[in-house]
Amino acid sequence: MHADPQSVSGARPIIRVRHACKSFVPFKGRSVEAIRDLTFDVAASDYVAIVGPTGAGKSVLFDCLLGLKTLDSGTIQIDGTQVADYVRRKSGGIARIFQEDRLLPWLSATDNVALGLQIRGVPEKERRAQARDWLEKVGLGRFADALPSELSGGMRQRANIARAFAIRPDIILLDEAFSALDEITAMKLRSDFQTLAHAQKMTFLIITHSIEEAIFLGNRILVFGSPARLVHEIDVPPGAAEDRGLVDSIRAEIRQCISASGRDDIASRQA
């Protein structure tokens, strides 16, 4: 179940993070270290869950993967290219799904899903047809003309997922994407997302505080300390989510690693 922290599956790495470091200074505050010497790979078609304590810099890492923030040191490569060059070269190569749906309230579900395609210059008839096709795939075909205010929270997040898939990105980043939903809705949406991602041979990374969600969606779990640094990695066997004993074992392993990393961090500051 344990893996070398820098190892990947047999597929080529699509994301390579090497010795990444990032700090920032809040308004009138002291410097805060968000990422510390972080190194890992993600292979094409990998499903990677990232877990760790709150405030561990996980969302900052996603910002760096999208080119929204730059590292202080270290490198991030996507598909063999430095992240800034990749973002410039391939618009829409990475899609991000947030906890909030972020749909535009004045646009229909179809036009919200088509928004990324519109930005990329896809003609109106074609982009609306693609958007409706993706709404069908996520079970919202009957609500193609509905405004976000006419949809439930779960339905809005389905539209958000359709929008991410519509641009056919290389990578999808899920930033606590299911945490705002009730558990029954979240379970169904996780399953539907997983089916779509596998069908599209999609590479995705998910930040989550739910160990059960990490086990269900990920074939690998990266355990981060705070600041963001890789302290442990777990390969998740197929069907692990249905084995209660294995789920409990993985949960205990993750909690032990996070607790130990916290003690090590305190000791290093006191040394």
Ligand SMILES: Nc1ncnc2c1ncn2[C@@H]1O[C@H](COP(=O)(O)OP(=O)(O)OP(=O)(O)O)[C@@H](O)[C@H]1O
The other form holds:
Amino acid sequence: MHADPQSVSGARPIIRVRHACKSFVPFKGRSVEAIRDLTFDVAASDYVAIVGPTGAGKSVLFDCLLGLKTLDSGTIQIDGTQVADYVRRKSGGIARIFQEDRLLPWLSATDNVALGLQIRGVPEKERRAQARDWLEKVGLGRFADALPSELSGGMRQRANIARAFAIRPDIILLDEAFSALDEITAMKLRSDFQTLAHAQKMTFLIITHSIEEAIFLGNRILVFGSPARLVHEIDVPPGAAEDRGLVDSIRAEIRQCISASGRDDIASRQA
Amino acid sequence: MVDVQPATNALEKAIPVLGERRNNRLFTPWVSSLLPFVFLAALWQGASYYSTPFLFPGLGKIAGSIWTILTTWDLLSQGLLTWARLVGAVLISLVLGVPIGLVMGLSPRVDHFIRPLVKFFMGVPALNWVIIVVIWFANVEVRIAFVLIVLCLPITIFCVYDSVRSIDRKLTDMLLSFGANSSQHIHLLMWPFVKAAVFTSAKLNVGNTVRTVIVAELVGAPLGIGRELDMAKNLFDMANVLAWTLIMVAMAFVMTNTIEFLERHTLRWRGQSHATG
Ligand SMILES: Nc1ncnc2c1ncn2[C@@H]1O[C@H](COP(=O)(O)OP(=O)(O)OP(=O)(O)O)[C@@H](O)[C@H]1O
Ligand SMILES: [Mg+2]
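Having seen the form predicted alone, I'd like the form predicted together with the ligand now, please.
Whole complex next, starting from this chain.
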């Protein structure tokens, strides 16, 4: 319904980040640089995994992609328009799945999943029907009327995922969406997420600390340094997650990049 | 991190067990909370045997006074009038206080401007207001309403303000990331928190107004419990004084419980996370 046929074409970049810079002046102390001269492209129906040291500014990048924070300099274009305009023009074209479920505790699972649709002005009957549909798809059909406090952590995260999918975004951003879950639940959710995203032909960007997750979900891995900048990029061949040898070599490659970039960082600070 | 489900389950299981044990006890909590009052009443009745009725009238005499009040429209209507003043003041202070608290919570600039004023008004004692309004206004209802509202308003404002400020920034971000505008932000996220503050402030203000309404009525209100108490004082009619006092306590009790009932009903989702006994 909201899918823009052009945005799933594959070749044209759907996200274009150019020389992005962002610093914060914290409550106390010196200013913190979160993003430094970051440049990268994401093509439509790319599955991009972002890995990098903690505090590198990865979550801040997502805030900027959603227009919640503005860059100090540089540009971000989505689908050919500046972020601020993109967000305003078609709200819901981009959705974010947070690490914590961030469900509203007073709403039933159905109403939580329907929240994004409600914000976009979809009438109540229609949005609840769609929400139930999505709950069914993530395996929560029986819990449509449950409050978040009546759901387990894994179930809440499923509702969180359904909420993002319900607005049928072109792009989904996942910020450590599976890291608060036990490994078995996370594994199941990861593959469910992948199935849904592929079926909906969505582009997704995922921030993760798990290299296995990056290889499993991504067809490209962007390795960030701290502050956020692109230090390396890896193309993941299909089925790489099953190839132990390949996983190990990618892991080694990423480790080496991150530690090398760390040394650069320390060196530049000392200089 | 581990799935939290087992812990929640264990808790949910534990609570009915607690409830069952309570029911098996000799006294239910309700009865046991009455015991201290039975003790107090017995003490009073004992005192009445050794004292004159105008200091310690017997329980029977007090009960008689209550009965007379409840069955005589001329008296009962005085009670209802005071009660209406209470409810009116609490409601008006909500209507005025909720938007003020909300705007303060939303805008630091408004907060900086209004907060000192609210604090200033909080420091003025009730009796001072009574004297001020007697000079300002001729109309009795306006006098009483003004005093009660000016005493309730700061409490409502601070309750609402705090509730808005307590909203998790992460929920706000989540809502904004779905493209919510400011009216959706207020309606979808803030309003449920404000509702909770409305109940809290209403409960606090019921206590607040019950304790001050008589002061406001005593100074020149021709009708209401204040005047009845004034007359009882002049006649040294202790039974009547106590009868009205008990009626007012009951009034506050009924109102507080009604609000709590509405609160439990409206904010059912909260009961799920904090099991109430
Ligand atoms: N609102 C803010 N005010 C001040 N500093 C901020 C703010 N948001 C983020 N930062 C700073 O920006 C830097 C990057 O933060 P960010 O949350 O993006 O890291 P991250 O890469 O997501 O790390 P992690 O992997 O641990 O989640 C940190 O040093 C953080 O302190
Ligand atoms: Mg982060």
